[in-house]
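Here you get one chain, nothing else, as structure tokens; it is the form predicted alone.
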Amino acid sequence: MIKQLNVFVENRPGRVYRVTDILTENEIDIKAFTVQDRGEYGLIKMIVDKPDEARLALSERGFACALKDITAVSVPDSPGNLKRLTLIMNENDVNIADVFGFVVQPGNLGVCCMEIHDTLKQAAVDNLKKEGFKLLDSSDFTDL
């Protein structure tokens, strides 16, 4: 499990900049992010190197934010790997509620960050490992 930082921001110019400015001031490294439009507000989801410090820094500046446990897996990037991953989840009755992914260069390493509703069952973990996926923890993101 890793911690995902969710930041709720007004959907207007400068808000994403302000979040990144605060994180930069606190020497927090953003490893991955996505921004979702939700009408008047947006949701920034980030994987950072120091999630607790990031949440505190943003909260102190008035941003509504929360940490959420998510599951992250990696596998060498190649066609069909997302299909293999979702097949394993489906076969083990794991519901993926939210997901985003990226590829780390050099090395061509695909990383998939998933919010799942249930605890990842051991059978799913075993099948992921058998298929060459690696479950990541926060220390793995330090080296990305």
Contents of the next structure:
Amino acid sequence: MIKQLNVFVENRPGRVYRVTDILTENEIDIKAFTVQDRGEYGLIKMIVDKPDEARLALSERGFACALKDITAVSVPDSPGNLKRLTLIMNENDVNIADVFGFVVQPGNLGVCCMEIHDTLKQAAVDNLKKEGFKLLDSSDFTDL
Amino acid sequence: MQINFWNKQIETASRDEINDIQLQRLKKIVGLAFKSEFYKKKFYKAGIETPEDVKTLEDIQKFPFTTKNDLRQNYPTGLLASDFDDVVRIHSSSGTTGVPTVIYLSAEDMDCWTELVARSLVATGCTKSDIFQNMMTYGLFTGGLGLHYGAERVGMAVLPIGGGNTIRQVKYMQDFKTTTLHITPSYLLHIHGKLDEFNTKIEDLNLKRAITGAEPHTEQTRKKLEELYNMPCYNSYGLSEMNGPGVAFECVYRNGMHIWEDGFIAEIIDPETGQVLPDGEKGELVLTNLTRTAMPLIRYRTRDLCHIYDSDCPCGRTHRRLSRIMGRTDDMMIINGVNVFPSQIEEVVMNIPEVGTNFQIVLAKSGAIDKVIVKVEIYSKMFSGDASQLDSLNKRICEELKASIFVNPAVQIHEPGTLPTFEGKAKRVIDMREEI
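Given the form predicted alone above, what does the protein look like in the form predicted together with its partner chain?
Below is the whole assembly, all chains and molecules, this chain first.
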């Protein structure tokens, strides 16, 4: 499990800047980053090297934010692997609430970060491992 | 022009006759007011010991004002002056501010009220041959039932349809050949926009007039409505504290609303000093109900700003006329004809733990319909990080506001600390509705 920092922001210019400015000030390293757009507002979702410090820093500046447990899986960077991953989720009836992915080393390594409804069932975890996927923890992320 | 009267003798009485009736009734009503706990104390404090202290009409100025707050503080029965057995009707404000304002009427009071409403309707040209479609809300709100009873007394055929359901409204106008509408100006505008959709033309309808009330509107709106519908629209004035509709009504000349002076004493005061102002000067309207026996109200501050015309009206009625209401001395909002206080919205949003302490209300127009946008801040400590939480929060605020104030707001959730804060008196309401 990985801690993801979700920050509530209004949908208007300068909000991502403001958040990243505060994180920079606190020497927080952003490892991954996406925005969930909800029309009038959005959620900035980040994986950072020091999640608790980041949350505190943003809260102190008035942001509404929370840490969420997410499932991060390393995915080999070649055609068909995201399909294999999502097939396992599908076969185990896992509903993914929100997801984003990125390539770490082109042709070699990618990461898929998933917010999962309820908790990830053990059967799914077992299947992922059997199929050669690696579930990442926060130390994996710090070393990326 | 055809001038109809319901009670010509009273409606065209001389000033002396009106003054005599007023003085006689004022003495009686002050006597009755002494029977209520509230007025007994209030009068005594003001140095008025017996009803005999009223000798002339000017003596009314010795009496202290009564305010909406007095009604709230003495809820529910502090202003009741008669035996509860004599009460036949109770009307009340919605009460979602915490304490509602309540009005009691005896059978005699109902009769007086109904007479004044009947008189008002006849002044607009209504006769027993008219078909009256009452498109105002029924229930504790006085506008619906007040006009209903008056129209029945005139002998009209009354359709007690209430508000909303535009398709059915238009169908009934056609099927029953409705001649007279009682409606809010904004709803009347809204319906016009829908007629095309229903393939209905104004000429297909049998409309002769509309009584427009329950929300202030400008002369421009009236003109626009009259052009759109090719019929006169009559302005009316009333407030639940003074029974409801039928306090002042326009005649066919549509040049100010005749205040029924045998039923009410109207004064215009400077809202700051309380000083009585002469006719023609703009100020706050203060009313004394001269006929309500179950619950007299002496010098009630309406908070409505207007002035009184002292010139004669060509219709021959001698009762002076009230101008349009130009505003209110307090912060009450009128949203699609429904009275809403910012405090009612505050109460709802502040009861929701995920919401911060600051909020803002924006009023805008969407076509002819008022739109309410309620802006709240998310409370950091209650934020779970989920978009679904925000969606359900939005929905919950909407539903709770709809249930308590009967308006369907749009809710916007903002970051903590981004809505304007105020030192001293907060300006929570931003009214962006253009005058139409």
